[in-house]
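A single chain comes next, written as structure tokens; it is the form predicted on its own.
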Amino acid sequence: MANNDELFKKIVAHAKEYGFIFPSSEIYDGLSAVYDYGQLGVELKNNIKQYWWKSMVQLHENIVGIDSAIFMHPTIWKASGHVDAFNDPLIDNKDSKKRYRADVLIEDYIQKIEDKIGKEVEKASKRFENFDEAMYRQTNARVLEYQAKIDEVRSRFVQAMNDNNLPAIKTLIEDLGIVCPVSGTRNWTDVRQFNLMFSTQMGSTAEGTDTIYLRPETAQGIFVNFLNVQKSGRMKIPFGIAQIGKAFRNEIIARQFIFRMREFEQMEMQFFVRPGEELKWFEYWKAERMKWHQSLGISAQKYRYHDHEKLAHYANAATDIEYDFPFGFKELEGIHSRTDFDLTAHQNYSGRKMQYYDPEQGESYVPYVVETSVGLDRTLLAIISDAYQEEKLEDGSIRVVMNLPAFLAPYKVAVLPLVKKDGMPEKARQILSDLQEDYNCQYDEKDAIGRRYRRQDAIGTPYCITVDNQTMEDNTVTIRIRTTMQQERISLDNVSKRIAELLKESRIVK
């Protein structure tokens, strides 16, 4: 397999090749940091979306979902602190005209000592036998000396951002050393603060227009329709309101395909709970997103949490899930116990109450929340990142294979016939009707089988049927399994039936 640079520009050149991710705009040179999905990449995406929505809304009776406008009233922006407070550091380097977020300048900087240790971990694992790594990273002078210079370079970081103290941020740059990675200098300008906000004009005439904003996020429709759903659906405290839709962030440095877009979708699900049992069902939530992360198939130890240093003006608590990218470890979903302050800030600029009145302690109080708030493209980019794999077969020849988890792949069966003749495209066409009402299914005649089966792989489709000679004589046909390349034959009657079976075995969690 290629280094991680490479493998990632593969993974982006075979998201585009096979129709499952396009650059937005292309025959007019695109639009920086937006994107298209293809044929492919709208089903699988649309998989994820069922997936998560079945484990967080259908598999809780307290937790129900919502569909908020992205158009909200300007206030509530002001109210949930994005007017005043959501800003990215952003500083310029003066002979490449290039902007860069500092924060991030100085997080890569820290990846990379992270790279050299794990270098030295993974020389050390080849040199000792029986190799304690935990002891080794506590022991080895070198790993200690990076890790030092990590914890320094860290205290100094959230120090500043704590104090919203940009000289210092920009200071810390400059003893770092950190260079523009197009010119190559550190001739940087001052850091300043960037609001992350599209806005836009509604209004008939140009005299009566109100400036309003592309939502940031998706969970202020959820707290604005707080009182909505409790009172119309009689929930009980502690439930959750869950929603799946659009965001939009002027991201400056926005890169790395699509793991940070302008435009994007988020999965999130606002859990609401009595005051002071907010941390426990923080631990709850951590757990279980956790979880459902690892039911996508994808290695435990390809998964860590990060616990915020400095935590947004909302919290009292927040932990990151990250996954191993090409790219490194990075941010997929976070988890954060709110407080009560959405609410209260909604509360004191609309002059309503969002209190709820529980009957068990005879009182009335604004809830806390506890937030689950993963990206759905980062998500789809980790399935694809891990799902993409070269295998070299036994005749040397090299497969290219989408080993995606097969209840999410885009098409769940591909039926081939073996030849465009002796009767073989009108029995296909038979097993492939019967089987579209419960599958999405993908119909190929052309090229030989062989290349039939590749072409399948590399779009992560887990069962061929292929239809053959010995079909027309007794109605069998043959099942391939895209991991192992296996193949069963089986009646015609006993199809539809067979693929269920696959499927729920391809299940890591129920």
Ligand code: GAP
Second form
Amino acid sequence: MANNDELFKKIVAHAKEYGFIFPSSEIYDGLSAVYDYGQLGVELKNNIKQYWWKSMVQLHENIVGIDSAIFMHPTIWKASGHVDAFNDPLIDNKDSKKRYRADVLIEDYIQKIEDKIGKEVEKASKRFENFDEAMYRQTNARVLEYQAKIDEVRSRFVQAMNDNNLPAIKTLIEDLGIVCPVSGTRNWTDVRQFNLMFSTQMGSTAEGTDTIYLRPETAQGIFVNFLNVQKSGRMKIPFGIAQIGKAFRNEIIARQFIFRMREFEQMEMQFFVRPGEELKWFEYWKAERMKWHQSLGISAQKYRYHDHEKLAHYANAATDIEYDFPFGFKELEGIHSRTDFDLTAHQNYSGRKMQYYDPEQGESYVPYVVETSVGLDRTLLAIISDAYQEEKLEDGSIRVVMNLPAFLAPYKVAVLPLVKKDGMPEKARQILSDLQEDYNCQYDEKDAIGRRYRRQDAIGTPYCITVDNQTMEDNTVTIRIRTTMQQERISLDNVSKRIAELLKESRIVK
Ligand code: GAP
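Previous: the form predicted on its own; requested now: the form predicted together with glycyl-adenosine-5'-phosphate:
Complete assembly follows, chain above in first position.
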């Protein structure tokens, strides 16, 4: 298999070639950090959403879902802290007119030194037998020098960020001699805070219009509906409200395909609990969500937790579930114990009570909240990155296969007549129409059967049903299994039942 950069390029190209993901507005040269899902991408995305919804809502009697509007009252974003604090520090290069995230320029600088350390370690490991990497890192003079530089830069950077000291960030960039990758110069503007929310006007005339925001997270739609749902659904604490929907962030730099987009989708759940019980529920959801990711058939080694040391002002515990993307371990989901911050803020700004009367305790309180928030697009990226494989077959040829979990695959079944004659297409179409009621199916009669199997492999179809000469004699067909390429012959009457069985078996956690 190719190295990770090459692999990532192949995944992006494959996603486009087969209709999973296209750059938005491509005929106009695209729109940065915005993507469209094609005919296969939308199926995969819908299947992921359905699976999340089923595990969070259908399988929990104390969790219900909502679908709140993207537009919300602008004061919501004041109360939530987004108007004042949802910022990234940005800096422009005056020569190239290119804009950068100041923190990313510094992180990239640190990364370059880390890469140098990596190279030193790699060289030494080839030179010495019984190489002790930990010892080498602790004793080699050059590595220690690099590490000291990293520590110094990091300490100045963290201090400046914590103090929101923008001039200090600029000074650091100048002191490190960081140049613009485009112009190669150090001609930088001052660092400014840049709010990530998109705004627009509501109302038809300029007079009396209101600036409103495209929501940067779906969570606030849940908080402001907390009492509506609790009362109309007679929910008792602990209970959760789940939502899937679009969110928008004006990310300064767009990188890594659908990993960081300006328009994306979140699957969020806010779990309302008694004050004092939030850390117990935080641990519960931390474990549950990790189990969910692993139930996608991806091996446990590809995931890790990253506990936050520096907590946001509203949280008393937070962790990320990270996935080992082709560009390294990065955040996939955030699990946050958000205390009573959001509900109390909305209570203060709206003047409406956001309290729950607890019949067991005989008192009212503002509930505490544990949030699980996963990016749908990042989940899809993790799934396709894991699924994309190039297998060398016995005859030396390469098979490109998307080993998607069968229950998520865009098409579950392809029905293929061996040849376009002798009644086979008619028979195949009959099978297709029987299966279509229950499964998303494809019909394909073009090209040799081997090529058709490969086409289905490339889009992740787990089962191919082939109608051949024997079918016309004894009403049996073959089912070819994508992962093993094995075929089994079964009676036509059993096809639907067998597919259901295979789909069920495919949901085994690795
Ligand atoms: N309500 C909490 C919240 O929004 P977050 O960590 O900012 O927390 C949650 O976002 C998840 O949303 C992330 O873990 C990530 O999967 C996804 N996400 C955030 N920004 C994104 C972006 N620009 N593009 C794609 N996904 C994004």
